[in-house]
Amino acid sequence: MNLIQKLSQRWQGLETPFLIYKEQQISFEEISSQSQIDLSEIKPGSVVAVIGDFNPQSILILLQLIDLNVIIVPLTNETKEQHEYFFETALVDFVIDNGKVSRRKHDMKHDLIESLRAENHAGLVLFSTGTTGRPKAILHDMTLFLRRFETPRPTLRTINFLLFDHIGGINTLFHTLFNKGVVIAPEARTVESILKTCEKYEAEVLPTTPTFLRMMLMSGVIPEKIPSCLKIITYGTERMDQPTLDELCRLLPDVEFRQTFGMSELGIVRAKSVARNSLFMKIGGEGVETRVVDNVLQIKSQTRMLGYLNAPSPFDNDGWYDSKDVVEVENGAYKIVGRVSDVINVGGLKFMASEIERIALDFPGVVLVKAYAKKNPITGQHVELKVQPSDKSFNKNELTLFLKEKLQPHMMPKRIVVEEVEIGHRYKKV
């Protein structure tokens, strides 16, 4: 039995949409019997890479890709500038953009793939947000990476925030799919669009980054605008800081905030929240194991990533992967402060970027902020930091007297930019 016909068996008999699209309420039956495109060209072990999103074609096309035992990477309009490199690093052999199926010639073999190939098992490459560097292609063995949903958990309508490109897009997918859930495919990733949608067919789950929490809060849209089904919130992707997580837990103390861990490496792992206003998490679940080496959390994972296309295995000898993640450890417990590259050196002394950010960010009228070191010929490195505020009135000189009350010297920025901070399509801080 093929994994269409499962999720048929699953779905068999039900009244309730999976999916809800474009207005339109949409169950598994019409997405699995709706046209299929002419797939004919494409074999078992082809590299495909499917341009989607979230919709009742997109979606059928990754189920039959899975079916027929293909290496599928996933990407979307928004990375478009960069669809030639994915193509090239992933070993493409097919493009199907907009229902039309592309072949794409080239005579590149990679072991992993060739692996893959000989188990006759579907795979999955996933892209890095390569904010250090080229973007790294990630293969997974899609057969182990579909196990974790075979047992059966509770399910809330949720928002598909995250993106088709995305290993938490996916998974939500995958989890709503397998039981039986309402996945809800936003219009527009915006804070008005999104909670709009929220309203309207009654969502239970947000998922989303602590960015754009950090937008909705600074858009004056809390409470006020925040609907009543809303129940969960979870957050992920990138680190939270303290003062914006303290400020929704006080305007909507009736919504459980959970953060979420995973990476595109390691698959997803479950993580759970010590509590709603707290940034410690316990990290684990089946298969998982956790330890952490000179305040960097490491992690061993049966559902781990096979390798990098396009870079060497970052696993040791023993499976360990260093996650770059510098973390605090309370009671077993992890909370994540920053990452590796995100440690300031200034005349031997070393903090984190995010002790910068967290005070700026108490600083009113601040929107989103980015910390980061640069080269300095007398302390080896100093700090500068970059400011968006809400609205013109903002005062950098304020600013300025506020963080030198605040911070230690060696902390202090040499150079405060005002402009707007960078964010990415998954919207993430780049």
Contents of the next structure:
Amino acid sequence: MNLIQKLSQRWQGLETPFLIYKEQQISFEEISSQSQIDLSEIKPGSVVAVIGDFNPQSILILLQLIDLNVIIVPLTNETKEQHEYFFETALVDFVIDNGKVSRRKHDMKHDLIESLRAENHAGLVLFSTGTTGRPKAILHDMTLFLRRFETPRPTLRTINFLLFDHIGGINTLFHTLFNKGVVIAPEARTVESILKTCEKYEAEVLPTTPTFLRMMLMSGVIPEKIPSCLKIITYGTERMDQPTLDELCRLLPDVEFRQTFGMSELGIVRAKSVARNSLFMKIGGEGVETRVVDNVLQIKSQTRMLGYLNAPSPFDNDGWYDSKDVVEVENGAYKIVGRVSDVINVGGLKFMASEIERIALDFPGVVLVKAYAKKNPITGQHVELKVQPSDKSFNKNELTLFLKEKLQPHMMPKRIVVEEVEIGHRYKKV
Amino acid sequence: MEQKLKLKNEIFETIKNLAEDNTLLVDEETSLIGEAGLLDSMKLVELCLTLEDRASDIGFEFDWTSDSAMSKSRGMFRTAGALCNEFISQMEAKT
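Could you drop in the structure for the form predicted in complex with its partner chain? We only have the form predicted alone so far.
Complete assembly follows, chain above in first position.
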């Protein structure tokens, strides 16, 4: 039985919609019975890029391609300028854009893709954000990826905030498909639009990023415009800071805040926040092991990727993956304090960029900050700080005095730049 | 000539402020680092960043972090005069 048949069987007789998209409530049957686009040219084992979103057509194409055992590269219009690089790196044979299939000719081969073809398994290629170089192409065995969804789990009405090209977005889609839930596609990923959609369609879960939550706080919509239907807000994909979480918990006492932890390289890893206002979380789940080496979290997962298509394998001989996340450990729970690359070393004194960001965010009127190291020939590195204030009354000199009071001299930013902190298409700080 | 003198005095004044001692007399021979130096390493970084900003106002890039700057960094940071001369010579070469 193929995937579309299997899901049709699960949804049979159910009147609840599966997808809410552009004000329409669409059942799974309506999705699966849409007129299918002609995929006859595409053979099993081909690599196919799909440019889409969580709309009925893209979802059906995704399911059709899985049943064809092809290697799928989900992409979005937001990354258009990088598509040519993605096509070349993933060795794409076909591109599906707006329901139109076009062929790309090349004579390249990759061992990992060949191994999937030999097994006659579908595959999934996801691209990393590429904050430390060009995005890496992460290849998963789709057959193994889908296996976890066979175990029934509860679902709530969920906004699919994360995008079609993100492991979190794909995970929400399949979780809802397999467990007969309702997924709500946002019209736009702005604070206003997301909150309106939540209210209109009674969303219970809002998966977000810390940057998005900070923007929500900054826009002044909390708590008045947060609909009472919202039970859970999840946040992940980048580090959260305690002042933001504290403020959210204070303003929204009835909302459960949960941290998620996922790495495209490892598949979905289960995480559970110790408390709604705590950044400590337990990381684990079936087939997942964790350990800490030199303050850095390492993870071993059975659902890990097959490998990168454009970089050497990051796993050691025993299968451990170095997350590059610097963590604190408390009663078996982890708190991410930064990335290895965020460690700043000033004249031999090491500290995390996040320690400065945490303090700077406490200064009234500061909404987004980014602390970073700059090289110099005297102390090796020094700190500079980018600050985005909420309004014109912000005073840089007062912030400098505030930081001087709270930071050790070597941690004090030697330059403070007032400008907008750049945010990428995945709502993470760039 | 006048501009150079003005710049030097401006830099000496900045050094005085960073050293947080208004009674100091800063001149060409004033040691910046070392045993008799006025500034610790963090203050020296601050001084260079101030010079970077000043250079940007004038219209050139003050280079104190590149490999070539690093190779001559010992000399250039030794005295107030040496740092002023480096700043001025970069300004003359780049404007």
